[in-house]
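Coming up is one lone chain in structure tokens, specifically the form predicted on its own.
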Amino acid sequence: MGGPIISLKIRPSREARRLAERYGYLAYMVERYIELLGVEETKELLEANEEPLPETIRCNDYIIDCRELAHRLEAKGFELKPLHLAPHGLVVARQPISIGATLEYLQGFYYIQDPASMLVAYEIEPRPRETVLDMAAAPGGKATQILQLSRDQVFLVAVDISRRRMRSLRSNINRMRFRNYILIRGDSRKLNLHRTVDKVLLDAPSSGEGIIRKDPTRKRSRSLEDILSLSALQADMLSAAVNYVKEGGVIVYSACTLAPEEGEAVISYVLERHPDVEVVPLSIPHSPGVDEYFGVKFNGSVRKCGRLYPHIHGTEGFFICKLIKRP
């Protein structure tokens, strides 16, 4: 892994640091913010992440059909609301008894997964016959779903560095009933693939700062540092993408984060690197990506992502990119 993909030193501003105090956070996190959305609207954030994520599930409808679980559910007293953002989103408005405690969690009905990401897979768009990569596969939220877009037809190679995470992805996969698949426990940098694949999902390992709204401890767990390195490691990883797609193939890279080091940077390097490839736009509602940073001005391309905030969209944050290898 090289190293930083940016250099930054970023000063909180007085400003920056009593919102810091007063809401739990590192002041650097909230001094981008501030630079990202301005004071007001870096409020409007900060108290968005005060409220708590709603619990969210998708139906896999390639087993049942979405009326059928949601009926099944409501006799057993659960209320659900449909997901706007999501066809096979459902918000769990009250829940008797755990979500993931009841028979057709087990039966496969439905995966608990958070409404932001739910959207990353269909910007993959899987078809038949197709063989999709999935780089950051375990627990298995987006490879299931990828099989289930495609009622089970594509060929997905589901890869996982973690022997922990990769006993969740098995499970999942199984539980939810899907075949057409190859699961992989190593580093997906190093792959050694005998011919080049369709489709790549990178959902990249992030520092998770989009999901406050479920941890709070996100607030204070990473420096700086930690997001400078995690951002190389992401841009590793994605330059392996560009090598793994065939030419007229698809990438889509992911990351729970509203830090641009962990997104729009690492899109401006890889497209630096790898002239063939170019950002497409999304299909998903979204804000635009930002194509300047303290000062540090990224390839334009990146306004084409998308950006997920929890004060606009009602989600975790997160940041989605779809990129395209030329011919």
Given for the second form:
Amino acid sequence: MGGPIISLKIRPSREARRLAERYGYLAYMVERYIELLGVEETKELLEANEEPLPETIRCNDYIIDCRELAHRLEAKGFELKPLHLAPHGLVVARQPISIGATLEYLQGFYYIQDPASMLVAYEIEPRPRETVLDMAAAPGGKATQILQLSRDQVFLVAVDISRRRMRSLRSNINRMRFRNYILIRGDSRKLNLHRTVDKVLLDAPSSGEGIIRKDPTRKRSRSLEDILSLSALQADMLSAAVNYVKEGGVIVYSACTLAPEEGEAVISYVLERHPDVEVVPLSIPHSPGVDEYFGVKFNGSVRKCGRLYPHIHGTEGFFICKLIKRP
Amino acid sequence: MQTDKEAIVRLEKLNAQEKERILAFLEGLGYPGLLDIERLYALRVRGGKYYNVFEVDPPLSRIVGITPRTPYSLGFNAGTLDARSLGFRPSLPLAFRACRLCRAGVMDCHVLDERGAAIFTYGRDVWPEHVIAAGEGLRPVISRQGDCLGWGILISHDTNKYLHPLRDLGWYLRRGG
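So that was the form predicted on its own. Now I'd like the form predicted in complex with the partner chain, please.
So here's everything in the complex, that chain up top.
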């Protein structure tokens, strides 16, 4: 892994410090939001982050009709609403017991998944007999969704480095009853693939700045240096993804973050080093990526990448970008 | 497929003796076609007490060689074989497959009432008053509504009879991660 891919020094303004103190953030984070959104919209974001993220589930229509699932859960006292962003998504408005402790969950009828996270697999558009590589697959939300969307007809190679999280991945794939997969434990940058794959998903390890609504400790848990260090790892993994995918193949990069250091900076860095790669438009609802940040200019095509904001889309903060490797 | 004899973990086709043991288990259920014996592979860990057994379709088996790394898991998880005794312990995915046959009336299963289903998925023994119908010995277990709950074995001890969970769905919460 190389050094930082972007050099930044952020001096929080008085307004940023004031808002940071009021909402309990590190001041540099708020300064970044002001840079991205302006002061007024930053206040909206910070307010939206105070609202807990609703619990959402993804119906596994590979093994159950989604109306039947809703009927079964409602009969047990759950209140469900459709999640308009994602066709298989349901918002759990009321739960008499934990939604992760029902017989329906144990039978693999659904996966507990945050709303923006549910959108990624749709961009992969998995088709029968394609080989799809998921480079950071555990605990398996997107991996199982790729298998679900293809009706278990893709060949999924799912990789993760964590032994503990690998058990969850295996458990989730088995619970949801898929069989066209190979799980590999290890560093996905060092796979030594003998041939290229059709598509790659890289849901990169991230600062988790996007899930403040679920985990408010993220308001203060990561320094700017931590984020810059992560962005170098993310760029390294995305470069590996470019090498793994075939010509004409698709890479979907995502990260649960609003930090441009982990989003547009990573994409821009890889575009500069791989002229055969280009960004293609997304089909999911999103706000455009940012092409300038604290005076740093990114490759202009990063505007085709997508951002999801809590105060605009009602989701966790999220970054997603779809790339194609030209023949 | 992985054939390196020195590897710590190896993926290999089952040998004749191992196939025989699994076939005997399937015949005991009265449904030898529940697994395709010729497509079974074992993931052998050097010094391991048991092997994970997977049913792997030919197109997927061709993908295995995409990387020199041995898989952690793949295909249809059929169960485990004890490395010494070769005793076969069926998996929860195999229970899901077998339960379909219970619901279709093709295979005998243990059937539990609501209370029995809850007790079973906590990994606890179920007393006869909650067993609506019992098959012989080790069988898939379903609820009155037909939901698959796992594998259970009917045990007779003196005058007592109870259903002991061999694999129950609650495992996904307790151990599955």
